[in-house]
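First, one chain by itself in structure tokens, the form predicted alone.
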Amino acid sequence: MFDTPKREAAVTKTDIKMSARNCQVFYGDNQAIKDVDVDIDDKTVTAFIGPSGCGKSTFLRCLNRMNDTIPICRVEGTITLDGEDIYDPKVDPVQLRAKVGMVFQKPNPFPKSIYDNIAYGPRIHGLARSRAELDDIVEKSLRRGALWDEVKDRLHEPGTGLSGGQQQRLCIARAVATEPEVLLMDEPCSALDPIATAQVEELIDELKQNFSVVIVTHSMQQAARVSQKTAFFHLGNLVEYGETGQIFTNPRDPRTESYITGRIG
């Protein structure tokens, strides 16, 4: 008799990659955000959308405790990476924020060289044993930031001295530079012009393939070109999440549909 060969289960499953569990934001006495529960997947664009003062931009802050810097802000619940609690007291967040990157609204470049904007958070978290090393991670990022082309002959000069949208692309190359497992941007267009916000969103599909990226933003245009996945909130509440072709033509929940066509925003 012969052995019949084992067929392996396709795995269709999407790693996840972070968790939140009834998780619930106060400032002070005025609670933010209510019972949110998320699954975020691994090399996956998870859009937030929803009105402003709804809670996605705080909710964000939250997956990298960007919240701790403020002194009234209150986190309750469970949020973990890779299933590991990232409120944990031995958890440091200078550690958990090189795993778990942030590009603002703004573009922000340190008042320094396009180099050493790169080059900041590898030296202080250890990256580099040598200015070899240093002079491939600053490369690498820029490519990744789809930049280096535009700069490889002035990475001297200051980071500032570029425009709104390059700005933007370097930050996003300094956020990839500590080789972080997500990517979160809080509105990283909202001040660029359709041209740099095209290239921005170009570079959000690339990164995808090496990161988990979580975007807020105000477009639903751009959540719908960007996003595979959607969550809509709503006064603090995460009212609906799954797939964004789902959320976008048959949302399930009717504050989803009135926000979608414009009735509630």
Contents of the next structure:
Amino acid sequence: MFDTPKREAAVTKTDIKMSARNCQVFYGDNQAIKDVDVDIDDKTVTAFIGPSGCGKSTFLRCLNRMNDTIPICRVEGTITLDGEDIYDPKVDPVQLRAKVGMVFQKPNPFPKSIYDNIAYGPRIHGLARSRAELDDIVEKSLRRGALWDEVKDRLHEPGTGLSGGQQQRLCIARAVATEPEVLLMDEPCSALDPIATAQVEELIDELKQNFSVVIVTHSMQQAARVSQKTAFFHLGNLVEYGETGQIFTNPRDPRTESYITGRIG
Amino acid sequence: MTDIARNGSSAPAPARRNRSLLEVDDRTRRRNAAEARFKLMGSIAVIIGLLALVGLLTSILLNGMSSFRQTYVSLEVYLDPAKLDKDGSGNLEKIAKVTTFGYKPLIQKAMVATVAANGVDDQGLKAKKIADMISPEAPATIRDYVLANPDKIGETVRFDLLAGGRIDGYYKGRVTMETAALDRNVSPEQLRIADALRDAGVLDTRFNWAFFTAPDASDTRPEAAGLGVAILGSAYMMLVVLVLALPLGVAASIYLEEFAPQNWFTDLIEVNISNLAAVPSIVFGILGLAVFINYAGLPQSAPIVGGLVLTLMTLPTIIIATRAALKAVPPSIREAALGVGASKMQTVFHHVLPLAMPGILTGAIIGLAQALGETAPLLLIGMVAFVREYPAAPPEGLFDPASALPVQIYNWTTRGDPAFVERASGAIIVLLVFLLIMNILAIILRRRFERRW
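What would you give as the form predicted in complex with the partner chain, now that the form predicted alone is on the page?
To see the whole picture, the full complex is given below, headed by that same chain.
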């Protein structure tokens, strides 16, 4: 990670992909997120860190409106993607989710073949006009997911038969297959062993060339390793947001400092 | 904390710590004893259950297996033109005017001739008594044959005719020489003739296909009664239930489980579906009578009405099972599908429904099995009627009168002749076999759907 500062320099020039202003999230009467303002840069890895229950996953799920599936959940404020309000009544969440893909905490491949797992998204969005094109998309996505070499001979075996790490990379490949612009990852490595974690982290690093990646993680080392920007959440507040190097070496807020030195959490 | 533990020491904890593992303390012993008692009670309960089941099955099989065999007499009957076609015109309408009563003399003649031809002692019985060994159903059998083949009049045709109920009972152990002596319907002499005919190969007991195909018969001829109309009626009703209840139930469950907002109204619907599942089935019968027959004017005794009533009864079962199956699909699959941009409907139909399919099928088949065995509501809509005509092929046949398996069983148990007890037990076996087949089907379907993943 010696080249991290160089990359940060490159990052500052990029555009803002998504931004949130005065974002509030309520579960019934409980306020889970208070006044969050965040800008997520294009072609950058942004990490959300913070203790359990601080609202970082909740906020992440606001970015592709996955919270819509929870009836008591209410989102206020504005969140924009390329300047367009994603909570505008005219926005169809289905279209939004095709642009903002998501990888979940536990690997959740469909109980179908590896091929069908990847091909599902392109199929429902009509991205392939022929079988050959679909084959290409599947291969390209699996290569991006760093899984192609391991599964190319058994594309028609069930995706659930893979190991945990392979399953998670399959899920990443599946998310990538629909050509999203932003990729949200909710603790993608928490169910994986260190080797699989390293593979996924490497993958995230490669993905950022094409996508804007937002990753929620419990592991501060992971945030330091993969991200260029870090946001620290605590009790529903966005406490501090900045360049990853600055957050970990020179935090401005005392709460951030206590968290990364292990005093709160 | 036992007394022993306190022995010599003020604090119980150290005492326990010092005890050897090789000796069991009182507390552990009591716990183990309680566990052993519980296991014993459990096994006793299971054994009682199994004994009851074995007892039930044995009794049904002992009573009912004999209904799958039937005694027939093979007779050469001369279709006398003088009796059947007096003017020799071959006119079907005129031949049809000869009632079954007109066929009786032919059978009597044939029977007496057969007894004589085989050198059997007639025991001094009159010709009429000898002819009584043949079922009263036999003239109808011959008449049907003649009406179908009028050109055979004047020829001698071999018929396999049903033996009378008591003769049949004699070969199934229901009638003995002693009971025959006290019985007005059969005499020991007739039984002796039957034995002699059996030795001569004229009379034999064989597999009773007619039991599955023949319609019901009147009180005096149990040997002719079969399940044909009842099986057809039940099949038609199952068809109606399957076509109506499965799509309705699954659609309702999917809507309630996946799409409907969670509010007081859907809660109310949910509670009421559970309540409907517990409503006594006879109430559904009254509902069917009031709505489908009195209000909608559908015909009585028709499988369509039975099917509709059973659909109402089965719907809650299917809805409850389907909702449970949908609930059991892990939410992570829904999230995965939504995450790649599938719409709610695509999520449900591409991912959730296939995973819930085994549970839905099991629920549907349990519902169907319940409907197949249901009797009470059918009594109220007139399916208990005596039906001898087969219903036509669906869809018209759904409006023809028919019977149903459980109703047929109920019907037969209310009749006097002990031969009907045998028939009822036989019908119970048929019903159980159908239920068994449905359950096996459920298991096979479940396996097949599960193996896909």
